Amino acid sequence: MKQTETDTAVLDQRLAAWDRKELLNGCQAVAQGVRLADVDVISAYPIRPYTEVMDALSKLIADGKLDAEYIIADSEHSQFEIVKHASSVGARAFAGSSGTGWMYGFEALVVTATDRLPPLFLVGNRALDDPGAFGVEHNDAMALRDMGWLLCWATTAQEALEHVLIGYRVAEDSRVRMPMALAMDGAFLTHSQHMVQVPTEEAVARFLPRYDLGPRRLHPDNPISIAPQVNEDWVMELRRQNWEAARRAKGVIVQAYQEFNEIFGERYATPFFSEFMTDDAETVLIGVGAVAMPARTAVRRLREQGRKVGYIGLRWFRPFPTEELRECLSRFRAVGVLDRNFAHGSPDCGGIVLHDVRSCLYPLASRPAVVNFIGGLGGRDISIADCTRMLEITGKAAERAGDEETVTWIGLRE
């Protein structure tokens, strides 16, 4: 096909959208995203494994590369309150936490969502105490899944940087205005280094408009009420407004990715999840976060043996891509859901992701077999061999009569 002058101009524009490549870990990549988003207020009470985001941001401010108010709080609860109030007066705001710190600020996190304010938070996924553990689990971020938050997982440092920009773009949209939690696996992504392409400030400015809260901005010249005591009189109506915002968010996410691809190149084939070697697959594994690396390697090796397997990386957990994932998963004979979390006492004692995946598939007249794997808790590694075993168990589930165990714990000590 002959390339037109218009095609060349578009390609040149997309190439010009990128500034340089740097060796960055996940935390440093997020800090670069915050710099490019030109955030106004940052509040910090660092707890590992997300600590280095705040280290990197403080250096950017000290070096004159970011003009932002950097407020050191006395606790996680206070830092979340600070960014909530900053957001309410029209400042683009950023904070984050991990594990037990995330739980300590839960009251403020819930209020931020119910007040429909759109700061962005990083969650460096970490196990909840007790027993004490610094390793990754997803229960910290997923605790907010039903509270009115946007919730997305990055798989690489590159995705982490880009989803700071996409996150603000979606959260601040007047049709949405929900807080954004960008999650990444502690240690496996927060501390691992990757070559990351850093976009130009000019390209980011084309993609991400300035934050404008409009008539909802809290200001002496605009007297409004925020979080009044309304009880049975208006709570139902306000809950419905939040519900509608979450429904609208899906369309805004699709639009944001289209605009991102137009400016930065075809970075994302689909917004809500990624597919790897699924075109003719019969068996797939679906997971969240950095497990994509060993899972994809296991898929590639099994493909070399002629096995029709694939991997799906679920990127957005809230809003959940019900219709999109239903259409995708209906193509396969068996689906294995990998949960790096726990939901003790839930249906079939399965993990959190399992229940949403099964619920999304329920209306199908002919559903794939669905099995669940719980693994990687407390930061335990999920290996290529583990992923291979999960794909083999999932494949066998398609051949059985439904009497197999739904849940298998992977990597458990004997």
Given for the second form:
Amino acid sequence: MKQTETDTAVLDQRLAAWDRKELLNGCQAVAQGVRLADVDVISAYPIRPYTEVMDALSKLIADGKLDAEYIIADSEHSQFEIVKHASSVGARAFAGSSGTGWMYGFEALVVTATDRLPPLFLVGNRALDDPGAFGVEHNDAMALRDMGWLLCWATTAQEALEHVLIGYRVAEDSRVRMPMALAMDGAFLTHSQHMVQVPTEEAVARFLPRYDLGPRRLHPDNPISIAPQVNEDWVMELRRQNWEAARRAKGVIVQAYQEFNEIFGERYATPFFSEFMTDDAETVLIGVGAVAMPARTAVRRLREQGRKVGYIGLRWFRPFPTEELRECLSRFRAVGVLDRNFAHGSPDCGGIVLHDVRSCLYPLASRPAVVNFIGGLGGRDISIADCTRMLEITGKAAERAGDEETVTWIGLRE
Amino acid sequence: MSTGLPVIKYDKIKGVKNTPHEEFYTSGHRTCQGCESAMVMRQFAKASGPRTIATGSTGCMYVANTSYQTTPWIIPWMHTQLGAGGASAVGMAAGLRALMRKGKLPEEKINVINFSGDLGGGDMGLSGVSGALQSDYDLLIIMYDNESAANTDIQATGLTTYGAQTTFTPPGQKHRIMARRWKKNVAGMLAVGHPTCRYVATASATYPALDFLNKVRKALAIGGPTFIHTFDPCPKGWDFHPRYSHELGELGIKSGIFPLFEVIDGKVIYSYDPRKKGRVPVREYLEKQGRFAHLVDEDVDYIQQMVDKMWEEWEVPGVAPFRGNLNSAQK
Ligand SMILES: Cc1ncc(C[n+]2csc(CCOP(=O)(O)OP(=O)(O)O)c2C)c(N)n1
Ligand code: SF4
Ligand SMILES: [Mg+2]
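Show the form predicted together with its partner chain, please, the one above being the form predicted alone.
To see the whole picture, the full complex is given below, headed by that same chain.
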């Protein structure tokens, strides 16, 4: 979306939407988003690297800057059930986790979606034990992909703050009502500091309406029964309703970004993924999360040498932007999919993003060549040189489609 | 230790004829004939009344109780996961408190009650129940104990009586007794472990009459997190004729195998004190149930001996198994 607005009153209003600039890491930026969303119930449990958001929130509450119930849970399972049930009585709720903690509470995550409740969770991506590793790997959040959740990645602390607001806005919309997972790369984003613009409460209030569960809110004045046993009689119809909600969510997401841009300035050109130097590109890399930073630098340097390369940062993984991505990727000769996760034993033993991207491209009569990279597991750095190499391998795939390896492990000690 | 909202004034129900007529758990469920756990549901809802929100953990009181489009619940109700009883109550109480404090919901005292089974509340969800009892929310957790994972076809839990036959503990030619664990003392453990929790009790839905109704009311009126463990004969799991459910409950209490007490602000009050009223032999309770049909004299003697110890040697009889004459040592 190009900025065509010349009305200075509108521009002034957009400038006024920002309160101050602050040096914040990803977790602290999310905490500011939670404060601005006026969240009612927060439940905490410690695990690196997401924990720092809970440290920041407890301090905001202690200082009287946020009015919320703050519950230190006995486990992630309880933590997630607490926010699920708080959400069912009409409270805006927040929790989060990382790695094995996320998996420990997984049962509760699954039912939050089937109960069609919209709390927001931060996933500070972390490798799954064993052996122990604190570093980023996306398998924790990716485990949600078939569970009826909204799932999106932030690439900067600024985006993280803004996606708390966009996340609640989409999740709570009566056409959607799905739980929202906002993921960020452990360490690379959760703990790296950026200058973050913090919006004003007034501007946020214009963007994010109050949470209203309507006729599904549990209260003595609305004595409904939620989630009674249905068995084969109704499960298919209910699954279909989840499916319809996920489809409607796409339109709601588009609308949310439009209104976000109107209130806060043209921050997002496209809602579902970002494009970097793709205009006349022939070869692109598509990745998820904070790897955007080295990838963009690699692209810029290769561009300086006259190479037609670009980078696509996939922001929303659920709902998957099928049509949008198909249209976008069909412009290129070769696409390299970078997975910071693994899907053991899957087709080509590739990554999770590979499979969705390939299946999204399948109906095209003429498809770009698609190769896959597994990299950065357990928090291993993905360097600019790694990104350059991936772009080069992808470029070669365009030349001699067919005889190359589909999956390449990048940065692997051989 | 409470919301600071005026507590609901509950009158003690005196005399069966004065039991409220309104039902908040009615037709629609399909529990077995003679199901005492269903009686627990009916009674707690009657005692707490319409300004209540309930959550029910997975188990018979979910699956056999609440089918889509035939809910028996007049009060608002929500399913919660098997081990999530404590967390469900905390989440709802926290949500209501925040919404009321922030002016998003009219202020009023709403009872938040979770019921979980012996497996859900006493084994899997014990840590969550403990978390709830450490909180400062007004909530009540009722652990309805039918001494098995009844819904999944009667498997032994940590609260199944020693020796009982279940589908996980069948008597066999090599091992007569597969259920070798002594029943977990959940109410006692929770009372001992949560000094700021003001009310922990055990109860039976029907004996003594009105006892359970009044315990629910006491728990709700005292404020803060509270806990009641009920003892629920289950005709299917215990293998007896449904006609005798109440009698079996009564026998369990009179034999002393299930102690009936309240711990209010740390003070122990026996609702039925077998030391004063005498104990009937546990054999009379055991022999009426098919699940104990394979026991021999030696097994019955062992159970009797354990029950004797509970009343004669425990420092706090029926509640806490400490020994060593702590009381007399003080003197
Ligand atoms: C996490 C999980 N594990 C296992 C089950 C299967 N399950 C459903 S009900 C049940 C038994 C519950 O026993 P209890 O809590 O004593 O309740 P009851 O059925 O006896 O009423 C089990 C094991 C489940 N629903 N969820
Ligand atoms: S199996 Fe037992 S607990 Fe379950 S409905 Fe039947 S009597 Fe009640
Ligand atoms: Mg049971």
